[in-house]
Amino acid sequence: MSILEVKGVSKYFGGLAAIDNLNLTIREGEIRGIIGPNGAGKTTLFNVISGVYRPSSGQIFYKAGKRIDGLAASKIAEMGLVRTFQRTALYPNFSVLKNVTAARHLHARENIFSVFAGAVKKIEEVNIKKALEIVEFMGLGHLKNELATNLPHGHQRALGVAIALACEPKVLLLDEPLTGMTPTEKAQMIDLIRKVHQQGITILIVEHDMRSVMELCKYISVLDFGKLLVEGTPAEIQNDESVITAYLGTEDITSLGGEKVAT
C-alpha cells in the first residue's frame, strides 16, 4: 500500500526545470533510495514534497490519498511526514536534550484553555520524558547535557535524525545523513536509520554515498535531469548501463557500490 505519491511533479527555477514531470509511489514501511548525479534535482524533490516549495505542476498524495502540495511545511510535519537537512538544524547553544525538547513542542498543542487549565507544566513534563526517550533511543543518552555546538560530527548528524523523530514522523525524509562522516560514524548511522525504520517509519533516504544505499535500501530510485531514470533493486541498479552513463559516462560502476562491470 502506497503512503506517498509524487504525480507529475514539476519544480522550475528562472524557466529551468529541477524537477520535471515526475512520478513516484512510496509503499508504506520501506526505504527508499534515491540518487542521482549532482544537479539531478533529489533535494529540491525533497523539498517540494516536505513543502519547503511549492511545485510549478502536478499534484503530492499523503495517506489515504490526502493531497499536500500546497501546504506550509509546518503542516506537512503535522501530519507525519518530516525531513532533515543536508545541513544539521540545530540550536547549537541548547543542550541535546534541549534540542528535541523544543522539537516536540510541535506537538504540544499548548493553547488558551490548557493554560487556565493548568495543563501546560504536565504538557512540558510529557514533553521532556519523550525526549529523553529520543535521545536514548539515538544513542545519546551520554551526551544529553552536552551543548549541541560540542558534539562531533556524527552525534550531531544522530541529534538531527533525534529532532525529526520528536515530530512523530510517518515518513521520514534523510538528505545526506552520511555527509562528511567516517567509516565508524556512518555504520553507527547505518544501524541507527534501520532501528528508526523497525519503529515502523517509511523511509526516503538522499545520499551520495552509494555503498551505504545499496546497503540500506531494497528499493532505488535514479534521478538525472530532474527526471525519473530508472527504478529497481540494488542489483539491477549497480547494472544498468542507462545509470552508468549517468554517473560516470563509463562502465565503471565502482562508485556505485558495486563490482567493476567486465567490458
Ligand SMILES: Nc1ncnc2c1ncn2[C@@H]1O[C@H](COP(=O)(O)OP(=O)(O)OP(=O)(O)O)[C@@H](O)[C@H]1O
Second form
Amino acid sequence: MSILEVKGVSKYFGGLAAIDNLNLTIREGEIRGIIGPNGAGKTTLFNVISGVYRPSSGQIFYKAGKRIDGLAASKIAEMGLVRTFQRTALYPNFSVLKNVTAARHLHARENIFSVFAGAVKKIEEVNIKKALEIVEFMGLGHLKNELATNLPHGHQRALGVAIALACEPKVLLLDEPLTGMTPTEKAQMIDLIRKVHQQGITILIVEHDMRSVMELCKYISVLDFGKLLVEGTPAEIQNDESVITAYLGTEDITSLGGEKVAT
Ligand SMILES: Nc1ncnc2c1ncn2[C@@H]1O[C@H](COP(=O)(O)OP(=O)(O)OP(=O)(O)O)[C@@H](O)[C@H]1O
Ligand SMILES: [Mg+2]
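Moving from the form predicted on its own, what structure would you give for the form predicted in complex with the named molecule?
All chains and molecules follow, beginning with the one already shown.
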C-alpha cells in the first residue's frame, strides 16, 4: 500500500525546473533511497513534499489519497510527514532535552480548552517525559543536559533526527543524514535509522554516500535534472548505464562501483 504519491510534480525557480514532471510512489514501511548528482532536485523534492515550497504543478497524495500539495508545512508535519534539514537546524544554546521538548511544543496543539482546564502543567510533564524517551532512544541520554552547540557533529545529527521524531512522524524525510561524519559516526547513524524504521516509520533518505544508501535501502530512485532517471534495487542501480553516465565526473562515481574520471 502506498503512503505517499507524487504525481506529475514540477517546481520552477524562474525558468529552471528544479523538479520536472516527477512521479514517485512510496510504499508504507519502506526505506527509499533518493540519489542523484548535485543539483538534481533532491532537496527541492523534500521541500515540495513537506510543504516548504508549493509545487508549480502536479499533485501530492498522502495516505489513502489525501491531497497535501499546497498545505502549510506545519499542517503537513502535523499529519505525520516530517523532514530533517540538510544543514542541522537546532537551537544551539538550548540543551539537548530542551531542543526536543521545544520541538514537541511547536508540534503539539495545546488547545485553549486544556489551558482553561488548568492542564498546562500536565502537558508540560508529558512533553518532557516523551522528549526524554526520544533523547534516550537516539542514544543521547547521557548528553541530555549538554548544550546542542557543544555536541560533536555525529550527535548533532542524531539530535536533528530526535527533533524530527518529537513530531511523531509516520514518514520521515532525511536529507543527507551522514554528511561530514566519521566512519564510526556513520555506522552509528545507520543503526539509528534502522531503529527508527523498526518503529514502523516510513523513511525517505537523500544521501551521497552510496555504500550506505545501498546498505540501507532495498529500492532506490535516481534523480537527474529534476527528472526520475531510473528506479530499482541497489544492484540494478549500480549497473545502470544511465546512472553511471549521470554520475560521470562526480566524486560519487567511485562508490557506485565505477571508475572515477578526471574532470
Ligand atoms: N530557492 C531556490 N531558488 C532558486 N534556485 C533553487 C532554489 N533551490 C534550489 N534551486 C536550484 O534547483 C536545482 C536543484 O537544487 P536542489 O537543492 O534541489 O538539488 P540537490 O539534488 O538537493 O543537490 P545537492 O546534492 O547538492 O544537495 C539547482 O539547480 C538549484 O540551484
Ligand atoms: Mg540537497
